[in-house]
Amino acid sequence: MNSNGDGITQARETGTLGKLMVLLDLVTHADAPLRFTDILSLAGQPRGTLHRQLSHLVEEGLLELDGDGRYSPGLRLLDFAARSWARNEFRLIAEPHLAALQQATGETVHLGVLRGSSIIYLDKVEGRQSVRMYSQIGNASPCYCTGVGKAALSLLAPESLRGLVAGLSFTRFTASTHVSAETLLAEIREIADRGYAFDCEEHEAGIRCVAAPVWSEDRTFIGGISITGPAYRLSMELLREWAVPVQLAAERIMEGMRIRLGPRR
């Protein structure tokens, strides 16, 4: 079971939509289906509220109840997400560079936003020879750990980035994981110098990236791309070498945003 509800219940204490977005954030974090027991046990709330309020949930599709007693996220969700995906501008202004890049390499290529500590994918392009990877559309990742967090990173103001890595909590995914907020600082700077970041297996054993920080004018939006491939073939020279088409592609995605997103008259 995902750990994440004890954070989400401390976030939101009050109000009723507040409440409801609790019991809707534990279920769609789950790692499987949660009976009402275990969301009692995570959402802190009266059992009759409680009740009350995944049966509405339930009506409503936005939670789904099986047979056994299960809860899992409704279709009415799904359909939220997926037109919310499909209007998103974002990804519009980037999805033909994210295509030209996977052309060009052959491989995956990422599109992601920083939310708090986190990066969330906005648009993933397989490669054409695609290696099975955690990254869907819409999962969290950590910053510290990927090639697009470390990029988004680099674009935060030095007072900024350091309360940021001051809440995190590492953990240890690989051998390569940073695990200390001095290592992760430093690449940082290292990142912000040089424009571009890289993913040494420090997220997933035997998965590496190169990434550019993309940004809009108000900075609304701070994530990055990537180019992402199993180690075996995407060696430290070859990503150095496409660490220049993938700035380039950021370009034009942030030459996208300001035509298209720029200041109406």
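Moving on from the form predicted alone, kindly provide the form predicted in complex with the DNA as a structure.
We keep it simple here and write out only the one chain, dropping partners and molecules.
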């Protein structure tokens, strides 16, 4: 029953916590608040069991139950996340370099890390603000159709890569989305050779990006940074030019991490 949408869930689903997290995933990934019965059919568990599990999640503030008996994600999650984000060392170190890259190109810059088979966006720097915060930050996107994702994959050892790709279920988002392991693996090899990746409207029509891989020495972080923008403004030629500054920024971030984290180990 592990209908695991996009592979953040890396855990086996045994253990009390594991079961509860499956439920939390279910509710947070839904498009609208779910009623008890909806969850019942999705989770495929006995009513009594499910009821108690949901009650526990509500008690802890991880879910909220409104007057109509509909379950939504709890706001306590926001508090946890705000702290998680504010203190993230990788993000703190990368921030100035992302800002510089944004200044230099005028386009939107992203920072993301690989978790399971998803990219979680850690930061986003935009030129013209006024865009909603949280708009992208925290969001999980598939690794096989994003610049940051493919850059991250290019860092994996052959076995890990094969294992990860084997577990992917491809969704076609646009005409150019990779939908087979073979073409994806071929492109990853190219990316590993040249050191940077493109996303040519593979995730969203009309959106392109160049991305460079970033990693920490202890491999806790495997991710990347990217410059993203509309296809009409970002020709492939321009993107190829920008590969240089993106790679440079990636270098500087990794240097920053060595300085900051190095001494302790």
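Numbering follows the first chain given and starts at 1. Only the largest set of C-alpha atoms that superpose within 1.5 Å between the two forms is called the rigid core. Note that the structure is predicted; figures quoted are calculated from it, not measured.
In the core-superposed comparison between these two forms, the C-alpha atom of Leu23 has shifted by at least 2 angstroms. Comparing the forms between these two forms, the C-alpha position of Ala205 differs by less than 2 angstroms, with the core used for superposition.
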